[in-house]
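In the block that follows, a single chain appears as structure tokens, in the form predicted alone.
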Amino acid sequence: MDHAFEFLVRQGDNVLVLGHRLSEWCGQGPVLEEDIALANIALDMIGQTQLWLSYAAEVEGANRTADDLAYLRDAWDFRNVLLVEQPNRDFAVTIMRQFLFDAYHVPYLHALESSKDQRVAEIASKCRKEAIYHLERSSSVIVALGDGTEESHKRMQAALERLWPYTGELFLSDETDDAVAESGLAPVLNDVKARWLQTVQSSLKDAYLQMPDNDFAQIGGKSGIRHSEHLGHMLSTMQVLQRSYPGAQW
């Protein structure tokens, strides 16, 4: 196995369905500020999909070119975290799992910005800084409705629930996660994951919510063992002019 690519793919992919995730929301949001705000987001994780994978590609050597990775496999083949590919559902669901995602991207690009391998850093570098706004953003509309009204905070508690198994895998190592710590690509997960819990708890008490006493974790995604269903009919939908017409340019 190729520790360095797995890694670059898991970072591309991360980024690149919880983007989609979010451009799902393009024209239906609940308010024009949130539907112009979540579409500039999916924009930026889209354009770190491109950084991610565009070295991905490199680091393979087979020809395969960003657009490839992303459009052209199946989802077997994809390695993001069981968390991005949850589905929409409702808003509630929708800022809890950028809110979850956002406090563990920021701390782990932080990380990566001293990365052994120069492109990994200087990619790490540029994403951190909207990866920050995203955060800043996630965590205060948390709060807001966290502490608004009460069918607010009832979602809000709802969604903290429904998608709090799925952040223990973001720092459940495997394989390729020890390689590439121990080379210098990456850093270790669980020292990335006291900044995670530091964000989420503080941003949860200034919500109101309260963090479940769970440790149960979902896993699979990020080794490609296990997606759920959903990340399927995702691909059908984001993949299908090119599965449509092979080759097409614009």
The other form holds:
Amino acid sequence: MDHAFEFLVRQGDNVLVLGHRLSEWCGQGPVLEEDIALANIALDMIGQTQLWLSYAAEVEGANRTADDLAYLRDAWDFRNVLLVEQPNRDFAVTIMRQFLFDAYHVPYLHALESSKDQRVAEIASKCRKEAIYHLERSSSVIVALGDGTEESHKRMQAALERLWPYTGELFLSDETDDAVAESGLAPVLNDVKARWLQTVQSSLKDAYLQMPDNDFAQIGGKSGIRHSEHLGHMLSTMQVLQRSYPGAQW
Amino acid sequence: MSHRHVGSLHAPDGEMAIKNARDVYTRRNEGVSIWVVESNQVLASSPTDKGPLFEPSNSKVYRHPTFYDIPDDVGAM
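Having seen the form predicted alone, could you now give me the structure of the form predicted together with the partner chain?
Next comes the full complex, this chain leading.
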């Protein structure tokens, strides 16, 4: 297995899948301001996808492009963590999923800025500027809704409990994680976890939300072994154009 | 740096208003800085007062410094 390719596809797929999920809110946000904000974040993430998957395609050297990787792979070839493919459900789940990911994304990208691979460091540095804003926004909304009305608090707590089992996968190292940490391409995940936990604990405290006392982790996303059934449905929408009209361009 | 009113939006507080303004009004790279003010803190002139407030200056072109050459170094005035 080419660990560098695998690593790059994981980065690209995380933001591709989450970006697409966010785009599903476009035109349906609870208020205009949130609708536009979610669409902006989605666009940021699709832009980040382009950087990661273009590099992945180059590293692979199999004559595929970023578009081929995004639109012509099936669910089992996707390498995103399970957290980002979870469906939007209500706004509480959407924004909690965003927060849990952003809180990981910022310190992870920060660490990637010291990657031995110059290109990875440059991509990370560009992405982190955007991610910092994403985290600032999602953490403010977490606090506003957690410390909002009885209903909003209840929904936020439920969203947190629903998504919590999907956070463990972000930090459980597998063979690829170990290999890219060893080669200096990427950080040791456990080091990132400490910073993630710090952010999560402090925001949840401000939001009067109770952090679940359970470290059971659903895994199988970043290895591609066991994606949830939701990913295939999402891809069928995301990829329909290229599947129906192969090679279509505009 | 002159600021210009670009629009109105909803937000639970000032911090969030700045974030919302950033998302709603600066997406095409127009943003340099943002000021937000609660709408109930804005005192506005009444449209019916337009005549007495603004018409008197209509006939006084000499109040516009258009008869001077402004050196390029001065920049926007």
